[in-house]
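A single chain, nothing else alongside it, follows as structure tokens in the form predicted alone.
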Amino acid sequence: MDIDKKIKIICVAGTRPEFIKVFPVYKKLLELQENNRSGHIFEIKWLNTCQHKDLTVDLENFFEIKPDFVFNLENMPDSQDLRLAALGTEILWQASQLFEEYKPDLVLIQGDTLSAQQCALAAFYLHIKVGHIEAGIRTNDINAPFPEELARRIISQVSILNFTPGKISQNTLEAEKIMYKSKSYNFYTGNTVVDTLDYSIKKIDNHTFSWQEYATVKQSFDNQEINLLEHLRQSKKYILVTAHRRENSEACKNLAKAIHRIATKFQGEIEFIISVHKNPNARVAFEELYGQCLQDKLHNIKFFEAVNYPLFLKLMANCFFIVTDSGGIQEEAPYLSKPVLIFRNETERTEGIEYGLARLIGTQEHMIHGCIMDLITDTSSYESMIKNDLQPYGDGLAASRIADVISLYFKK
């Protein structure tokens, strides 16, 4: 490759997890652009596909990122099933137009979102190389998580540079490479989520950081605003809950019932803080739970609209433990020394379970209830899940490794 030619790289993010995990790599690549130590001239751009536009505004402010390219994904259908097809079509079309005009040398994507899948396909159709952060994770069930398991498999077929978060994902890609993909490169780098957590915790703990624009959030279902930081200072021991997966929409009713039973038993002792996702199917169960709380005058379950990233870090750092079906939170909780109960029947992030830092509790009410009660009432069981010296998802250097590999790849 001509050493004087600009190496153009587009970093893609359109959802909250993508922002969090692409950010540290983008930051390291910008250093290559500025320092030019590799002997090449790099040009790094940030693309926000706006798949979750309203959930990424606070991230752009917090990480001080101004996107170079932004997609317009307005007027999508309300139906969740039709929305997948409509969003996918529009992202593929707009990405294809952008890549054809800008002609990047590498499109760098993360994970298994619709944005990642469609931008990878757009690049493939135009013979542009694809780099994949957090490559190789699998549940081996095409419907769980849905549709992410399919997305990550599709991406693996077209990516040339694969950056794996763990040894299991590395072995998975090496096995797939033997079968049908010889011309790709797999690198075990660790998970970039740890890089971002390290950066973010230091930032919010700095005395110069202002919570002014982050502390206020809306309570779900009544839209009243509350200073959540002030509430945390006054609140009792609390359990943090998140649930949003499409395949768990019905199961959320089981989670809600278990929470109601436990909250009733521990009034005045334990509070549940539920971060309610935008997914309308996932909201139904919590809306019903909210109504039940009003009827029973139960005050130790709080519902909040999707909490901004720095404030959510504060919520995680100060909670008793976490119940979630989120993949990212499974990785973040061990870094913060917080036990995590995984509200799913399967998980592709098994390292936390193997290290004893997480437990897969399924989606049945009696199992959810029993596992939450176990951590509340059994001190030894709770303490067995707190192992500060174990970090199964990375050492905070993943982004540096990824940037180095990209630099060396184009140098070659």
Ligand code: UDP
The other form holds:
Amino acid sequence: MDIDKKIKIICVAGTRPEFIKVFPVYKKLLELQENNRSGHIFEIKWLNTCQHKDLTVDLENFFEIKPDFVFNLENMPDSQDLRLAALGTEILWQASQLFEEYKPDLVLIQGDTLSAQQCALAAFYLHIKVGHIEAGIRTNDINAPFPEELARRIISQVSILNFTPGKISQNTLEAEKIMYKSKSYNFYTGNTVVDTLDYSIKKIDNHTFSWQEYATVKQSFDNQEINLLEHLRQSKKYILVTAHRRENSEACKNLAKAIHRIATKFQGEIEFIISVHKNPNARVAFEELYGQCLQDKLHNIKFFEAVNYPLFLKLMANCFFIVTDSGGIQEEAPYLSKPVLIFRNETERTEGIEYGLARLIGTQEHMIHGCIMDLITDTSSYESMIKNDLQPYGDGLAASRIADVISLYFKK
Ligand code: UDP
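Can you give me the structure for the form predicted in complex with ligand UDP, which would complement the form predicted alone we have just seen?
Below, the chain from earlier opens the complete complex, with every other chain and molecule after it.
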């Protein structure tokens, strides 16, 4: 390879979890660009596909990222069923035009979003190399999570550099490599989510950003603003809840019923704080629950619109425990020593369960109710889920490893 040739890398992020997990790698790659120690001239760019435009503005501010490229994804259909195709087509087309013009040497994507999948495909069609952060995780059920399980599998077909978050994903990819005879390389790096947690908690502790900008959030359904930090100061013991997976839309009603029963029983003692996702299908159940709370004058369930990341970290750090169907939160909870109940029938993050830090509680009302009640009422069960010395998802050095591999790869 020509030593003077610029190595151009585009880091892709379009949704909240991608921003959070690509950020530390981008930061390390920028260091390569600046110090030139690798003997190569790197040019690192950030692409925001704007798949979740409103969820990424706060993240750009908090992480001080100015995207070099942004896509225009206005005027997408409201229908959730058509959205995937419409968004996917637009992202593929805009990514293809960008990659053709800019000619990156590597497109670095993360996870299993539509943005990641379509940017990987656009790069593949143009014979551009793809690197994949958080490669190789699987549930082996193509419908759960939907459509992410498909996205991951497609990406693995075209990605040359795979950065796996754990031993299980590393083994999965090694096994698939034999199946597809692909010329890809798999590196077990750990999950970058931990790198971002390290960075963000330092930033929060050192007060190097203004809480004022982040403390106020909107309550869902009545749209009133509230200072969440203030609320936290006065709050009782609270259970943090998030649910947004497409395949869980109906099951959210079961979750809502279980929460209603428990909140009614523990009024004045325990509060539920629910971060309500934009996904309209997942919102229905929580909106119904909100109506029921008004009717019953039940005040210990609070509903918030997507809480910005630093504030969400505060929410996690101070909560009693977490109930979620999120992938990222399953990984973050052990770092913050919080038990996590996984409101899903399957998970691709099995390490937390193996270590006893997470429980898969399914989507049936009686199971959700029983598992939440168990943690509330059985102290030894609760305490058995807190093991500060166990970190199943990474050691905070994943981004450095990924940047080192990329640097070496272009040296060869
Ligand atoms: N998160 C956040 N605000 C919220 C809920 C989640 O900042 O109100 C963060 C959370 O800390 C985690 C990420 O968003 O890092 C997870 O995103 P999400 O659950 O949307 O996606 P998934 O991880 O399931 O793909």
